[in-house]
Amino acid sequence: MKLTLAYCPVACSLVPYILLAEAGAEFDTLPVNLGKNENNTPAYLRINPKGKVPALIIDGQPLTENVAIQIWIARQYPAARLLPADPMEYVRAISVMAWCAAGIHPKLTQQARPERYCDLPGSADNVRTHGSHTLFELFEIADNMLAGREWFFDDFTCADAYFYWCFRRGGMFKPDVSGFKNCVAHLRRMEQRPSVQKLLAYEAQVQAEFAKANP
């Protein structure tokens, strides 16, 4: 089976890149970078024509959607035990992910992205402030969640993956997150893990390869 992941750095696709790696899966990656607004080529939009990261190619035929993604690799590398065998508590955790996906990701989306939510000159500030505020709402409810536990369940999931991308994205809008104590020690037990450190050293090389290509 060959795998390649469509992906671009500080994107949400870096929760699949976590996942499959966890997973000890063998994968290529199709670097793309949104910046230069390559997820909207005739040539990428023949593969995901959403024009979204990320995209998993599964013998040629394209994945789309962070959630299916996620399940579909848990699914297909069950002893990576990705997400709880248990009934409800694998539809618990999926419940998280796709909380991560449809009630955070857009908040995240309103602070990179002011414009697709008002475009009158001088909004984006107001867009970014109420989303601001919205975003650290979600921030206290998965604090709460995360109170005397390790992981959102009794061991890391592809829940665990999803809400790591979204609180880090959420700290590079320069808002102070410290007050989220269990969210900021989740994070850091992520960043310990083998997967993680593998992603922010593939991150960081395809930073310096977009930066050389583009100066």
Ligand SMILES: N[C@@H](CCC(=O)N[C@@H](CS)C(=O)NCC(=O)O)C(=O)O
Second form
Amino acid sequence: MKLTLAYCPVACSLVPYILLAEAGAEFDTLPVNLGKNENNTPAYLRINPKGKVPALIIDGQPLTENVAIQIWIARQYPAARLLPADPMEYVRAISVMAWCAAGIHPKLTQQARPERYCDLPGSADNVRTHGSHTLFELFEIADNMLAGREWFFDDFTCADAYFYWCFRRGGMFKPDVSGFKNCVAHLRRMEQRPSVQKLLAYEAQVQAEFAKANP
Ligand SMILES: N[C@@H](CCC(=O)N[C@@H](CS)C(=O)NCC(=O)O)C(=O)O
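Alternate state requested, the form predicted together with the ligand (shown: the form predicted alone):
Below, the chain from earlier opens the complete complex, with every other chain and molecule after it.
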């Protein structure tokens, strides 16, 4: 089976990268420079008409939407146990993933692309500040979920990889997220995983390639 992950550094496409690495899958990547709007080229829009990463191309067939891609990886590589075996825990893990996608991600976009939320001149800072309040409320909820736990469930799952991205991305914006101690500890735990170390090395490599191509 041939797998190609459409990927951009720092973006949420790092989640399936980590999970494919966790599963020991063989895959290659299609680097998409969002900063250069490569996600809206005709060639990329044929892969994902929504103009977003990630997309996982499976034997030539693109699969889009992070939650669906993660479930596909978990089901394709059951030995990696990327989702809980217990049916109730399984859907609870999907609940956390859906929350990352539909609850947290839009608040991160509000920080990164405030002009998509309000294009009144001079409104960007207000949009960001307003959004960061909600983002903090969401991180508070996650901090409580992670209290006294290593992972969201008994073992590492897709939900951990997805929340890792959310919290890491949140930390890249102005609001200081260091007060969310359990989230910070979770992030540090994630950074110990070989899959995340592989991702971080790959991310740095692609960032350097992008910088060289577009100095
Ligand atoms: N609903 C999509 C959202 C993906 C998404 O928004 N990806 C961002 C990167 S984190 C993106 O491609 N942004 C490009 C843009 O919006 O122009 C999913 O969950 O896969």
